[in-house]
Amino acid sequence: MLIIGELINGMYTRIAKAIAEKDKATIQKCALDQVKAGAEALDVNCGPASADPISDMRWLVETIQEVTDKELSLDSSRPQSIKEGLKAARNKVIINSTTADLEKLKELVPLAKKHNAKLIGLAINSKGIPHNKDQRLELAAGIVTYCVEQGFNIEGLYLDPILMPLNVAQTQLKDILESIHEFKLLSQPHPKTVIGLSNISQGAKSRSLINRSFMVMAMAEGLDCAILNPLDKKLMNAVITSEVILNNKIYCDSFLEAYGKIQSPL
């Protein structure tokens, strides 16, 4: 399970001022503690309030590989903040991400392909976002179709079923779960999958409980990463936990301590 950070995020009002004023050390050690809490990687989105998205994504690629060399999840809509990002980049880096839009992926799986990056394919076009689980899977195959005739490597693709917060779309949930598991039949090698988990809670109460089980049900339909809090606790745990029974990790008495970074009670 590779755990991205959800957590540089200049949606989040903290991180929008240290971006805007430059500093350094709040974004630093935004991402230093969330590698501590277990995430693997770390997403990098300057939000909506940029006013310059493209210096400022080469800004906090350069500002966070100077505290860790953990991959980057270049997160953006602007194919050219996404370009800013891999020109500054030293290390691996996932492209987040591109839609089933045709012109969306001439431009950024050929762009994976050249400087060896894993890429996010989102299962939604310029029509809006799918009701079920059938136009999931249509759109998710015609990004695995592009993919395959462009000789991008689908071991690196991970496609997202765009998952919907719990209060307004409680009936798409059951066919999100389905998508993850039905996308890994779309190729041979297979696709990976990937969820924004804080999608599910937002607007919602009781949002950790939410996420986390949600976390679990996706895994169990072979959820291979998810963008999240890594400094929920109690998620981290129920993830570690996950993987155990799974049998992606050997069960011992002290599983928590021995597979996780930062533990609370159950």
Given for the second form:
There are 2 protein chains.
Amino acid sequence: MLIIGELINGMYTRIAKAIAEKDKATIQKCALDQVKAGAEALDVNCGPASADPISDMRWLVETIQEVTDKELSLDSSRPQSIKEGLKAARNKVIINSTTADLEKLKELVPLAKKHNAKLIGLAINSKGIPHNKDQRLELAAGIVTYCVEQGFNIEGLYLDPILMPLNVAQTQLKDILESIHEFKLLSQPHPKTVIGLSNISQGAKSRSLINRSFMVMAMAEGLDCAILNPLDKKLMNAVITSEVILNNKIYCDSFLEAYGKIQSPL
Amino acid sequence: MLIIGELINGMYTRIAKAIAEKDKATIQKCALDQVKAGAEALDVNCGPASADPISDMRWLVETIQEVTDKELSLDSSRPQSIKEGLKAARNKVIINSTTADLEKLKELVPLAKKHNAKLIGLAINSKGIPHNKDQRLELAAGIVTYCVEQGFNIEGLYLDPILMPLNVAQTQLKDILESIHEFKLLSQPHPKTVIGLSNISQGAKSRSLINRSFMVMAMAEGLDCAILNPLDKKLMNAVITSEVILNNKIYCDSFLEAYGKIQSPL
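Okay, that is the form predicted alone; can I get the form predicted in complex with a further copy of the same chain now?
In what comes next, the whole complex appears, and the chain from above leads the way.
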């Protein structure tokens, strides 16, 4: 399970302020805290309030790289911002993300190929969010097909079924779980799968419980990667336990301590 | 999700003592505690130390029925003990259990049909426990076939894949999860599925965490019923949350309180 820490995101007031004030210490502490808690990659998102998402992306990438060599997930809907992040990146990179729109694919798939970056592909297009599993599969298949045509290594493609909030789209969650399983059948070798976990509990009570329950279910469906809050200890313990149940990590009596041990940031 | 409370079982010293001393109060409190915590049925097992499992089963059934009308899961490998429980039962009954052995099926399927009882069918036979998914499916298919031949209502059949402990059979757990999904495809209408949840964490540390993680995964695979400890509040909250995620219960902000409310014992 590739864990991408979600916390360096300008939608959080504290991070938006740090970006605006070029406060390196806050960003670097947020990076290190997540790595210590088990994140193997870090999402980097300037947020909606960024006055200059291009130079802010560059600054964030440079700032984070000063303290960790973990993979960076360059998270922006603006290809220009992702390109600027790629220029600054020495660490490995995940491009987060392309939609299923041809114009986006045309721009981002060659970029991912050129930079040997992983690519997150969202099962969504400019017509809006999918309403059922068939629409998700159709959008995902379009992304897979384009990547195959362009010779992009499909094992570096992470398909995202678009996780919807429980309190507004409860009837879609079973479809989303099944999509995680079925996306992997779209090609041989299999594409990988990713979710933005916290979306499920937007606006809900008992957020952590909802998040970790869905995470465990998604793992049973074969999920490969999640963007989540690694500082949620209960969530991380559920992830470790599920890895052991699914035989991805060997059981030992002290499995929580063994696999939850503090990671080295560099 | 049909929750069968597991706690009235003579393998627990306290319960064995209550059975030996015919201490009604302890048994009745254990029954009511489980019902209040959300159990819709109660397992009734005299345990290995019972000097007379036939009269003990009768006494347990009579004792429990004095305080609740919840369904009783008559749990014994001895058909004679189950028969005695059936004689005493006024409440609805689950026969727990038959194996895939023909002699057991011949005795217990007609009994379940006659008493309009549910029936738990274990994917196991006298040759020993199954080692993989194919063996589980073969054993389960044998049970389904026999039930269909005998005209037993297949929707009252609960197939158990035999949940193994994580610390001795880690490599089998994914097979067991997939069996839960695939058992349901064995006939139309579908048979139901059940697990004895606590088995997974026998001898392990972090038992409650392992139990609830597996439970959530099994629910995602379509599990219908579990024999578990309903007094484990974290487990019950995970079950409720999973029911909401899977759209089996309607979401509301107070879903934990709404669905976790104290049940009436009668």
